[in-house]
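Given next, in structure tokens, is a single chain: the form predicted on its own.
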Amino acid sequence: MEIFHISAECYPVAKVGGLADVVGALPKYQNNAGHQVRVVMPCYDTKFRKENDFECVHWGHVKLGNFNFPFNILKEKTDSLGFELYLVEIQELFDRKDIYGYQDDIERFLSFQIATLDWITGRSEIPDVINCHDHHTGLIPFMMLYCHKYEKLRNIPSMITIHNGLYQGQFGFDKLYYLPEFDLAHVKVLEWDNCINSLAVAVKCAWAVTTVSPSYLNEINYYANGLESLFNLVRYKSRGILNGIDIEVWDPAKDAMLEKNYSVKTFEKGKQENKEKLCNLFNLDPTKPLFSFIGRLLEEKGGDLLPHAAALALSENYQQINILILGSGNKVIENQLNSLLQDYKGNYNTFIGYNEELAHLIYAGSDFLLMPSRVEPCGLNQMYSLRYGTIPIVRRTGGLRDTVIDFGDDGNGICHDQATVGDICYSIQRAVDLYDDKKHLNKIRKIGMNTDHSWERVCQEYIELYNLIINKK
């Protein structure tokens, strides 16, 4: 089977969160399966792009209403991530430093997409399948089955994966003109509340939506940003599908971004020694219990709970534990966060940012990792830390739900209702308590570290979703 992955992200190639972990671990699964598998992403100014060596395979121009922009495809040439990778180079749009967050993202990642088509189409060979992911490419299944110039893609399924339903890409209808053209009789489609929704249209127009997690399929039924409505109606077909980690990335026992490497039979010394140099790096007490956070510092993220639930903690616990928080993201929460470092100094500190190694040695350091999300619709954070035997404390929501049983029920983690400073602080509390409890404390570890996460089960889900859908052409 032949399938194409569309995405805005991939690691290590570009990455702001979890979008790019998925796509830079399933495709190489799928490919392992003995599938023929393409990613395809936008060429950003990145230190993957200047460090590897790349092709043009196809070359064209991208008309945009009024606009024309020349476009190459490079391909990777070595295959090295495990599958075929392709980057859409559009010099005039993506020759930048960040991924997100200019003001004609609209035009950027909608010349992506029609670049993306114009080369399928080009192709000798059309796929099996074609996965987009969110909702900058969210209008690729319209364009295959509307738009006059990808006829010879009409019958090609198309699947939408969210990995987060509250963005959606809307734009104002001054800008139909962009897209490549098609009968005015379809513009219903395009419609969400007065504007074009990108991931709006792609539920409607797939074959088939999977989200990242079953708990999120149900939750998005009723919290989904004004699209509520429309996740109900889909649902016949639609499915969640719990995302996978990378096992050969993130293994304690092989991690070469690990002071030392560990096993599920040597963690306690393992652990113990990422923590001393975790510790000694940022002014810690190795001998406390330490508790951390990594990532986006939103208020989906439970972001703006962190300050005052660190400060209410710490100073309950008389400042015998430690916290460390890895992140960036709303400047006045990583303000309030800079701000307890003088209080707490010795017991708290800050990376504002983002680290990868530091990442991984977090991970392998930590005793408890906190994920107080409001809204988490996987969430790979949580599976990671079971994996380097650090026990996440984690608010029941989306894959959060799916992944960490508390271990009042004989589980893996430390669970909490609420996404509240008192829910959180009170989890905490329960962490101290079984810190102190070094014997209960090990066997959850080992529970943790010996839960499957890999992506070999969720690939076959994918397989046997695709098939479903080519089987109904």
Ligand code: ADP
Second form
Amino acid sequence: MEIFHISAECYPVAKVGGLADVVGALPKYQNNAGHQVRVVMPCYDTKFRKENDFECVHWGHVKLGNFNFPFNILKEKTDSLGFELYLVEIQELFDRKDIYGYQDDIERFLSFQIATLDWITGRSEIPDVINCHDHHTGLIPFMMLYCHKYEKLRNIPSMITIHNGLYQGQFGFDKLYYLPEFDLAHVKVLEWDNCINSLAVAVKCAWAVTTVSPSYLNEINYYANGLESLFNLVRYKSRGILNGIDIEVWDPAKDAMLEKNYSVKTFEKGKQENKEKLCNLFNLDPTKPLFSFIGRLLEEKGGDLLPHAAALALSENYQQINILILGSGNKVIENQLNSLLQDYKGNYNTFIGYNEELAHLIYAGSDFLLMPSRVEPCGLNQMYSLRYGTIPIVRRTGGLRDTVIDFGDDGNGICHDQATVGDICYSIQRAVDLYDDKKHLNKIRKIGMNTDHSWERVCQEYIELYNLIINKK
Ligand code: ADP
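Next up, the form predicted together with ligand ADP, please; the one we just looked at was the form predicted on its own.
The next block holds the full complex; its first chain is the one shown before.
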């Protein structure tokens, strides 16, 4: 089967969060399973772009209303990622350091989608299925169905995978003329709440809709930033498929970013060495349990609760625990987290920013990983921490509900129901007690390390769904 994945991110080419990890791994496993898989993404000014060789396989012009942007399709020459990688180079729009956050993001990602479809339409072979990811690619299913110049793609099944339904790519109808020509009888399809809503359009037009966990599929029926009723309507073509993790990239036995590699047989010593390295780097006490957080510092992740929870837990357990935060996002939260540095020196530290290498070391060297998320469509951090023998402390929501079971129920982690300072601190207290019972602690760590979250199994669920929609043709 020939599969196209179209995405704004893909690890290790360009990453902001879990979307990149998924698009960097799922295609590789699909390719290994015998399918021909291609990933298409924008060409940002990243290290990967500079350090790898590309050849231009197509070029053209994107017409976006009155704008005209030249573009190139660049193929990575050696398929080093385990699938064919194509970058859509539109220098004026994407030759920038950051992936998102520009005033012209609508123009950027719309141009990307148009250039991608121009190229795919012009190819001699037609793919079997096009898998779009999140709102940045949400207009593709619409354009395939209704834009005159993509008529050739009308019968190709498209699928939208929702990694985060809170972000929807809305814009005004004043930009309608950006879209390639289509029969205006279909204009209503673009509308949601008086805007063009890219995610809603994808959900309406795609042949199948997937979320990245089964629980998140249930949750978006009542919490989806205004799209709840739409998700209810399309339930018949929706499926929740739990993400996997790339067990080659995330392998404590081989991970080159660790101080010491370890397996389920040697984890006690291995984790301790990584912890010592981490504690050295951040002036923490390696004899005390280490609680860490990795992620975007936003309300969605419970980031606003962290400063209060950290202060309370540190004062209740004075000099008995360490807390380490790696992340960035909301400036108020960042400042609040940094304001605790003085009071809890030696037991608390932060790294405000993004650091892939440090994240790996934290998964390995921590005892517990905090994830007090309000919304978590799947969450990969808890799966990485399980694989590295670090016990996740999670709020029961979305994919966290599907992957972490409380140790009180013979599970692999610590769970709480509310995204509140009280619930977080209560869970930290349970963790402190557990830490003192090394036999029990190690038993739970082993359960986590032995859990199979690999893509091999999950990737088959995607293939089954593609087959289902292909057979609908
Ligand atoms: P998100 O909602 O951000 O996509 P996920 O749990 O699905 O959350 O994925 C987060 C991914 O991003 C993980 O690979 C995690 O290690 C990584 N990550 C998040 N923030 C940082 C950071 N500040 N530094 C390094 N890696 C980070």
